[in-house]
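Read the single chain below, which is given as structure tokens and is the form predicted on its own.
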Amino acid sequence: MASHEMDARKERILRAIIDDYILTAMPVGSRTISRKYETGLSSATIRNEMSDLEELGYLAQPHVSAGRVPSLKAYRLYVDELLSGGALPQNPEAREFFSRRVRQVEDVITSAAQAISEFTRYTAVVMMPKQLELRVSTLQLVPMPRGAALLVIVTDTGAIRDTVIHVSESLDGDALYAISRMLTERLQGRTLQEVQEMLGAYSRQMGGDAQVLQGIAELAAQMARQSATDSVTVGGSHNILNYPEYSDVEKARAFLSVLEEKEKLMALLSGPDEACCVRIGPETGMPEMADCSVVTVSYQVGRGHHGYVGVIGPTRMPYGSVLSALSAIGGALTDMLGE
């Protein structure tokens, strides 16, 4: 008599019937499993297996006639089994490519988002941590021609912004340079909300010299507003369209949509603090993705900064090279940005 609970037999041809799925898109019947992964079991058996795990929720039959596709419990099942198993797979193929691409771009955020949405096939997102939290390096102010000096802000995590001020024309050369160190001296190690907070203060002891700070504040709330902007970077954002779920032109008008919104990638990507997260379908928490798997993984900048990089595709997904692969390449953004 069949078991209708869970056990190693219904654990194995589940197994089989997603990885078949993964890689075909189509319902999987008993004679693929029995033929395909060497079961060791007859086709009927694997025919009453499965309309148990039917019963038990873990698969589903779209055509009366046709084969199973799994559920959205049966990969999360899949999942949890994967990130239980300890560390995960090495992945030095999507570490060498991932440190071949970024050499051939200058902004390191852009090419990995690009480098991950080739390696993987599906949309790459990839953020950095927000610039409110960032902490003032080094400050410099660089004298330009008619009362004007170049305001250079560099953060812990090695991000540079700079704008042009307008500055009192007394101020030369060694007077700018002056109050650099001061300011560097006094900003250095605070947040950039905290710089905002403090130049009210220092505005009222440095008297003439109010043009710099307010040059200081306007680059500062600048940072903030292109935070959201700055922060997230997407690659491959129409590699969706390759796959068969989503040839439904609403589906994919609706996906992409959200790829424009960058608060709720944001969102999507900066969930639980753990080192690797997998989100399927309504756990991501949007309608839009309902038929997507999220997988991120963290990555360090500067020092107790962390960032995301992360894969948006169908919930068919391979998640165990998924996962491999951002793990290496996370890592190799670590080693490039963690100092």
Given for the second form:
There are 2 protein chains.
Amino acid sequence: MASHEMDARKERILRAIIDDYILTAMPVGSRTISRKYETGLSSATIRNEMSDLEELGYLAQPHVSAGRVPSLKAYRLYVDELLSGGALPQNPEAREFFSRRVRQVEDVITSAAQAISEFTRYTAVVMMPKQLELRVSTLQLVPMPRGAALLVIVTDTGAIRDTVIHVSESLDGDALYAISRMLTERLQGRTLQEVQEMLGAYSRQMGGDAQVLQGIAELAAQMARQSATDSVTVGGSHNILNYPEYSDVEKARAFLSVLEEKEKLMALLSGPDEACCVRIGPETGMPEMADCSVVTVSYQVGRGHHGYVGVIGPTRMPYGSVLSALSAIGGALTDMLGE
Amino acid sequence: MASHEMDARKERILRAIIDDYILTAMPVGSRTISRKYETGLSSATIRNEMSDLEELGYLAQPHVSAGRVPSLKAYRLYVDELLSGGALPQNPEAREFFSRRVRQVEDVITSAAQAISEFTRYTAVVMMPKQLELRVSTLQLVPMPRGAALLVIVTDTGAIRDTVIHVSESLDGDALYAISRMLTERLQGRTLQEVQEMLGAYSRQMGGDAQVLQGIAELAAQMARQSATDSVTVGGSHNILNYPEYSDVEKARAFLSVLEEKEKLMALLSGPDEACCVRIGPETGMPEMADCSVVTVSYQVGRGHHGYVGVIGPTRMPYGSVLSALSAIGGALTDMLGE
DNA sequence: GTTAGCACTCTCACTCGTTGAGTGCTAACC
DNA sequence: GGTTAGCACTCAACGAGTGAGAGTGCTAAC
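Now show the form predicted in complex with the DNA, given that the preceding structure was the form predicted on its own.
Let's see the whole complex now, leading with the same chain.
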């Protein structure tokens, strides 16, 4: 049974089949391999090898007289080789794609998702870990025309959130600054939860500026809510329509509807502790994604926390280039958010 | 030839056909009308009327033994009646859908697009008119941890933009406020263009805070760029997959790719001076949208300027409910942005 | 003016050959 | 023993042919 073990030639052939299938999305025949890929072997020999590879579980036939299609096990092997091969191919291009305006953490995340999806032509997902116990660092009111003011809350982690509130028209910039100072002094270092609680007490003391206090309370509540849950962003969701495996509208719709369920998305992305992770088909642990692959790369944000950037697409995916694009963006995110 | 003119009964039948077609997307037969809609007429009579309606150009037959399908002319009549019928049906629900967080103009726009698409289940597009000559109202630096500061620019129209810049760690909140005051004093009332020009001069005078000035210049440039062009946002783009007319992936892709071209989108939306506008098929003036309809409602923003909210979908569309949803959101937008 | 009845048309779904790609196997070859 | 040529075989994809069903148009009766 010597021929039923993997050898170098089998691996070469298998790789050629995977490459061709990734390219064409069509079952690959023995003739194709012997001609398009310079193996120096005839189609008959390739056929024998393919037959062995099928028995080994690396190939499958959609039907008897079609070519072969790589199995999940084949993708797994391919990816493992890719990952064990040490450093991923660098990809400065991908990084270049990601040089957008950067406003606050959320913007970084969405730009990253956009950049990845544009670059890879797949659907990109970026996830931010939840941040509990956010503490207020600064609280400031910026004057706006017509009795409005922009309330800005900055946390110790650098998260920014703001909202427009109405204030008495008699308050000028200096007055607003004085209020800001006072508020910052009292609220600095408090968690968002504490802020909400404290405002109840204050509102009795200083009835006049109830509007301001209410605005703060609302914004703090909103920030707390948002930061307490992991947040996740999708980019390029309709890129899947470019791939023949989704030429059935129903499939495309099923795919897109999963993307709208944040919980599922997060389940898809998070989990692994490794820097890179490729989950193929059922490995995603989600039945409805049984013929998709998820490639994720983690990035550092703050001390020890980490988020994930990922790509979701058909199992037939150029894992190498996707991984290198992802790790480029992951690196950029670590640089920007890691400190 | 009396029977070849439109009469009340023909209109009633036509309306029933349109309603049924909007509901089912299937050619409507005479029997269906005589049974599902309480006309008190037999299918044969309906058939005669349908034949007349076809001759009048309101109906078409995909093939001889299929039912009838409303023509563009029929939709046009239907919509015209709807519009001339005076006030649109109010739609408080739609307005409720649109009660989200509101940060700055852009956020309002995107929330509006989201709300409309979620409510109507069609693709929504919202457009903001360009705002030239934006003048600085306030400019403020908000302290952030670790030598960073949030630079906020507020314009006279209430547009807000911010960015994180690096500043000397020695500057505390009061120092930043002092700088903010100084900057506001000098730049208030200037247009964004002027601000950019003036900063060149300043940077020579006060070398120390070159970073701050550069940050301002960049942000001003960005604001100017963004506000000088009309901006447009899409929501619920993949809602079209819900409709059988797009069960062909190629059509869906063509549709989605138009949505990505901002210029085309703007051409689709803008134009009419009326408050409501329904363009059916070729009336959109865009060949690739020949079997889509575009429904737009305008809203006021600032003095005289107006933007548009719209829905894009198949010609078979419940124009009535779409219009009322749009005008509800349009009203809300006018309230929020109009002043 | 309205309706019942009937012949007619055309799509849709299904079946049935035909075609062609690709395999598996065997026998010859190096 | 490994490699290759040749050939029979299989099965999806395509096209033509067929029957059923939906819906019409027309005519004649009410």
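What you see is a predicted model; the values in this text were computed from it and never measured. Residue numbers count along the first chain shown, from 1. Each form is matched to the other, and the largest set of C-alpha atoms that superpose within 1.5 Å is called the rigid core.
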item	value
Is_shifted residue 113 between the two forms (CA, 2 Å cut-off, rigid core)	no
